[in-house]
Each structure stands twice: as structure tokens, then as C-alpha cells.
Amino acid sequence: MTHKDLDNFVGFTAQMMAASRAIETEKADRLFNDPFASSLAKEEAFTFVKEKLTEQDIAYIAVRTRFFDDFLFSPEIKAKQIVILASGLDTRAYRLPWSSDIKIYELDQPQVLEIKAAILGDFTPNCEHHLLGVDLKQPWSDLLLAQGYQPNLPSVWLLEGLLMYLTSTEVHRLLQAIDLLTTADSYLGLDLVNVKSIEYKPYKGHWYSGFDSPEELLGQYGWTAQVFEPGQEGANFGRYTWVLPPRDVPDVERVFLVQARK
């Protein structure tokens, strides 16, 4: 896969992570291990990591990967469907020890899903796993629904890398979807830009939207959110050393990792 068969930068990024994570896998001191990750990573992205991407970015990348494999496997939560949006060459579903009883759905345009398919397709996950080509700007519900989902029941849900390539409306509309797809006892894990972030290099002209307080965004559809920024404690894992001054400090890019509970 290159540049061109996604034909967006957007979907150039899924390969940009697969490549962060394997670089981070071959560490002594690695936060996570991916062995699938070199296998979807193609040199374009190895190459852009290694020469765009600083070594806060880069950072960055693996303490958010770790910060979400421990939010899936955190002891309060019981659910057993999890919904991971855009999932890219996500290899949650392959890496992370889950039992028989787990159902990940994973959604995304359908060439990433194919793609990853087709270079994992001798690994079978230990969890129920369904990949669902979709178009997250159009109606997917029903075909989440289709699938076996059951919204009456406790879910998980994972917005990773997602919300800053979508307008402000285009993420109120999906907020709203997964509202009306969650119970009580739900989570959602995501992570956002401030709006002062959305000019960030190298992504100016991809972002489109940022949110200053994600306390307050996921408040208007029903989640109590905890919020972190890399480099605080709970967000760092010894490898992030950038401290940025306090969140009533303004004029500062900033970037939010958030645990959420219905």
C-alpha cells in the first residue's frame, strides 16, 4: 500500500502508526510489543517517521498506543463488545490477549480493512472479530447493528487519530451516533487537538477541527470524562518528558488523551 492507492493523507497515516509502532517494538525499554506492525508498515512510511515526525511526535505515538491498550484492558470495565473507529492497521484485535468471549468491531474505509486483511490473514485473532468497510462521514450504524452488535448492552468504543481529520459538525454527528449506539456503563476512549494544535506541522492542512475542553464536548452526550495530556502522570510511561504548563495557560498546542464512562 502507498501513498497513492489510499489516495489521501489520511489514510497514509494508518501506515505512518503501523511504522511507529514497529519502531517502537524493537526497543529494549518498548511501552508495547506490535510484531505485525513492520508487516503493514511500507519503507514510503518508515521513511516519513524517520525524517517528518520529531522525537516528541514519535513519543507522543507510543504513549498514546500504550495509554489506550491499557484503557481496553482497564479491571473496572466488563464490557465485552468494542468498537474501534477507524481502526487503520490497528492490530489491536491480534496483539492484545483477549478471551473467546470479546467482540471487536473494527470500521474503516474499506481498502485499509482489506489490506490488513490480506497481510494478516494467517493470524487468527482469540476474540471475535468483524472488520466493517465503511465511510464513518455516512450512516454505518445499521451495518455495526448487522453485525451482532447489541446497543443495549455495556460497550467499549475507540476514536484513536480520528477526530482531528473531521469538521466540528462532522464530530458532533458522530458523537451522536455512538450516543444513541451506547448504554450505561459504556466507555469511550478518543484523543483530541486544542484549536490552537489544528496548524500543527506536519498536519496543517489535514486537521480540521479542535476542542479546548473535551470535558465539555463529551458532556453534551452523557460521558463523564478524565482527561489527560502527554506528560502527566498516567500519561507518560517514563518516555514523554515534555511537560506543558497548565491548561489555563492559553496560546499552547496541546494535545488531549480521554477516558470516558457513561
Second form
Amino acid sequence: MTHKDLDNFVGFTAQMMAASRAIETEKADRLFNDPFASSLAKEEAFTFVKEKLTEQDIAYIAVRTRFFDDFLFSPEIKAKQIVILASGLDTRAYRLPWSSDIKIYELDQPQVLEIKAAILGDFTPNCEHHLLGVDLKQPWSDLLLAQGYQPNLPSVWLLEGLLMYLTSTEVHRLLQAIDLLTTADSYLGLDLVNVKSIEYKPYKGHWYSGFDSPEELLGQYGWTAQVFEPGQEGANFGRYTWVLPPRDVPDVERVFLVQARK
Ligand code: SAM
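Could the form predicted together with ligand SAM be shown next, to go alongside the form predicted alone?
Below: every chain and molecule of the assembly, starting with the one above.
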């Protein structure tokens, strides 16, 4: 899968994220250790990241990874089932210290998950691990339920680097599906861009939605959201040093890191 396969640029972005995590892992002051990332990302993804992404873009990916690593281990989260939508080449099932009663369900395009399964086949995940190849624009809840997901128990959901690739209608459909599968005491982590950022290079032409108020969007589905912008306290980790204008300043490209509770 290459970025020239334009029908599946979005699949290639999974490789870009893995390449960025491999670059971060090489740093002496790395924010996380992803020892699998370099074997998951092909050379072309490293080239794309180095040539097309800015230093700020790459720092954002590192900060986002660490932000959601920490979120998943928040002391208040007691849920044992974690659903990662659009997990791509995320290796959290392998690299984080889960207890054995944790179940992780990863959903992404079949061809992306096949790459991961093939390359990580010799390694053992630190949890009960399910890979589900799906198109998230189509109904997928029954497949998750068939794998043993319990909708009557609390759960944690992660949508990292996904929503911008969906239209606004598709985002609402996805949040509705999640709503039907979640109980009180469930948690949700996600990132999204604002409307002004939809045309942001190098993703121009591939991002379809932006939201200026994640609080309002998630509030419609019963979530209370805490919203961070990279660089802010709790979302810079000493790595994202760019300072953005306050949120009420209009006409600024923004990306939001969100953790929410139902
Ligand atoms: N969460 C991973 C990470 O942070 O490394 C991957 C993020 S990557 C930017 C976007 C991912 O969304 C890709 O793995 C892509 O295959 C997945 N994706 C986008 N649209 C999808 C869809 N309709 N169905 C399934 N997966 C989709």
C-alpha cells in the first residue's frame, strides 16, 4: 500500500503514523517506546514523513501517542474492554503493560490489519486481543459483539487520527453507534480538527470534517469532554513548544485532543 494508491491514502496514513513513532522511539528523550514501529512502517512512509510533514506535525503525533497512552492508564478507568477504532499500526496491545484480564478490540481496514498481523505474528500481545477488519463507514457493531464485547459493561474507546477522514454525517453515525454500545462509566479518547483545518496540507483532499466545539459534539451523545490543544499543560510533554492563540481567537487552524466520560 503506497500513498500513490490514492484510493487508499488513508491506509497509508497508518504507515506514516508508525514511521513517526519509530522516529520518536529513536530519541534519547522519547515520550514512549514503540519497538515495533520501525518494522511496521515501510521506507516510503519514512520518506513521506520526513519530506511532507513539518516538525510541528511530527511533534503532534508523538504528543498524541503519549497523551492517549496516559489516558488509557488513567487511575479512574476501571473498564476491562478497550475498543480502538482505526487502530492502524498502533501497537499498544503489545507495548503497554496490560493486566491479562484486559480485552482490546482493534478495528480498521482489513488490508491495514493484515500487515500488522503478518509483521507482529511472532509476538504475543499483553492482553486478550481481537483484530476486526471492517469499513467503519458501514455497520460494524454486530462484528464487535460477535467477538465478545459486552455492551452492558463499561468500556474505553479510542479514535486516534480517524474523525477527520470521515464526513460530518459519518462522524455522527459513528458516535451514534458508539453511544448504543456504551454504558455509564465508559471513557472515550479522540482527536479531531476544527473546520478551518480541513484543507491542511499534506492531508489536503483527504480530510472531510472538522468541528469547532468537541464539547458540543460529544455532549450530544452523553459524553462530558475535556479538551486540550497540543502545547497546553497536560498536552505538551516538553515536546510541543509552539504556542497557539487562545481558543476564542477565530480563524486559527486547530487540532483537539479529547478525553471524555459518560
Ligand atoms: N490510530 C492509528 C494511529 O494513530 O497510528 C491510525 C491513524 S491513521 C492516521 C488513520 C487510520 O484510519 C488508518 O489506519 C485507516 O485505515 C483508518 N480508517 C480511516 N477510514 C476508515 C474506514 N472507513 N474504515 C476503517 N478504517 C479506516
